[in-house]
Amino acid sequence: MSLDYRNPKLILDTSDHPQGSVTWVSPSNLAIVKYWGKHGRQLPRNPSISLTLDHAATTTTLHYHRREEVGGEPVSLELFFAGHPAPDFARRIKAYLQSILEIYPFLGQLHLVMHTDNSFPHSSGIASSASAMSALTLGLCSLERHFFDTLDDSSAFLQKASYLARLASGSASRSVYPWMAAWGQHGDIEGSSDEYAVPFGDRLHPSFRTIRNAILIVSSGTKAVSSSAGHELMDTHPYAPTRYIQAGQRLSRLIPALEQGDWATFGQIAENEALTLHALMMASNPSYILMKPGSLALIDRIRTFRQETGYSVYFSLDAGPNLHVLYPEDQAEAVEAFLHQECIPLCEEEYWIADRAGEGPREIIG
């Protein structure tokens, strides 16, 4: 049964003059089984599962006060990214907020000033929309809880935040949960849904709750093709139907590996999914390539190191050129010595992010 969060009762009393702010830090995530292709209003064509990151995150503060006059535009918003006005991003956020007025009609009564910033390069293949939109929707749920004394139950709070995040950016639905999260209906994940993500961290083997993720920045430039455009190309992709079946089958294989600590199966699926994602891009019409020569050089070095040493070191990619290197915490010293010697010199200005599985978003109070 489809969720319906529309609520015309979420209106501020005319005598109220609310003023204040809420701040959330929400992480990006790395899909191990990739979501690529959607339908309807941000509904996935296939289930996905992702690693919640720790250091790669967005911090978003929503300052609010009552609008002097309610009229004209449905939503009143100013937006600053990294301290500077960001008109294009502001238009996207304003359109999103207008689209959820049936869920949160009180947004039309407020003037919002949004300050947001990332701890990582924007639009470079790390899921900036996942962290940004989840941070925003967590803030919106905090406003609901503050104004109307609702969402006191943490599970209900996170489910609604995930639902709202999905409407803004599909992958953002997974960023509200710690460790790992799954989105999209799948028979092996109880409670899974196309409308919101569900937590998967409780089912993880301990070695995957401490997984390390070194993000190697091959290029910090803006992607030539956005993820939204890539999803649209799946509508007419000749391999799309087979891909959606493949994703579900791979997730069925991955779930017991995650539960049992099977790094070999995990790594094989992670790498195959990353390469499948980019193969789909190259086989679309029009085709496009987001990997760079440095991406391929790093893949070759990682595979050679694994073959020569037997260490459980694997790679993944999001929709961009930058590599995510995944490895167990108990092998971190040796793997990171290899990364420093063989891989980081190939990064743009030798820039990389030492990340790991994370505990999920957090609200900053005060």
Ligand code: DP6
Given for the second form:
Amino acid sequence: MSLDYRNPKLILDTSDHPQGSVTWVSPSNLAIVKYWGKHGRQLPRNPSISLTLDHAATTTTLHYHRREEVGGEPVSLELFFAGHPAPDFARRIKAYLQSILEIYPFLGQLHLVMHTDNSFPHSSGIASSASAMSALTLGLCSLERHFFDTLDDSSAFLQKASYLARLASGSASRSVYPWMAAWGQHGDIEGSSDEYAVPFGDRLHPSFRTIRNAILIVSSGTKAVSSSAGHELMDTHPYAPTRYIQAGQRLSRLIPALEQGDWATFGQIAENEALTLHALMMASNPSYILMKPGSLALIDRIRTFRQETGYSVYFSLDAGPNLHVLYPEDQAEAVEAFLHQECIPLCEEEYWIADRAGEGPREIIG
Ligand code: DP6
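The form predicted together with the named molecule is what I want next, because the block you gave corresponds to the form predicted alone; please supply it.
And the full complex, kicking off with our chain again.
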């Protein structure tokens, strides 16, 4: 049964004049089995699972006060990104907030000033929609809780934040949970749904809870083709039906590997998924390539190092050229020595981020 969060009762009384702010820090995530292809209102064509990152995060503060004027735009919003007005981003957020007015009618009664910033440089080429949209929707759920004394149960709170984040950006639905989260219905994940993500951290073998993720920046330029456009190309992709089946099957193989600490299976699936995503892009019509020569050079070095040393070091890719290197904490010293020697010199301005599985979003109080 599908969830219906529409609620005309979430409206402020005429005598209510709330004023204040809420702040959330929410991380980015890296999909191991990828979401690529969607239908309806932001519903995934296949289930996905991701690692919640720690350092790569967005901090968003929503300042609010009761809107005095009547009429005008359905939502009143000013948005500052890294301290500066960001009109394009503001338009996108405004459109999103308008699209959820049936869920949160009180949003039409407020003037919102949103301040948002990323922990990673905005020129780094790291996808930020998952962290940005989850930080926003966690803030919206805090507003609901604050105004109406609802959502006091933390799992109900996170489920609603995940649902709302999905409506903004599919991958954002997974960022609300610590360690790992799965989005999309799958028989081996109890409670899984196409409408929101569910936590997977409790099922993880300890060695995956402390997994390291070095993000190697190959190019920080803007992507030639957005993820939204990429999803759309899947609608007519000749490989799409097989791909959706494959994703579910890979998840079935990945789950026991994650539970048992089977790094070889985990790594094989992570690498195959990354290359499948990029192969789908290359075989789309029109075709496009987001990897750069530097991405391939790094892949080659990582595979050679693994073959020569036996270390459990694997790579993944998002929809872009940058490499995510995955390895266990107890091998971090050796792997990072290799990264410093052979990989970081190939990065753009030698830029990389040492990240790891994280505890998930947190609200900053006071
Ligand atoms: C390759 O979540 O950015 O990172 O729902 O259109 O906002 P929209 O797409 P988005 O797509 C992410 C695709 C991916 C794989 C993944 O995160 O699962």
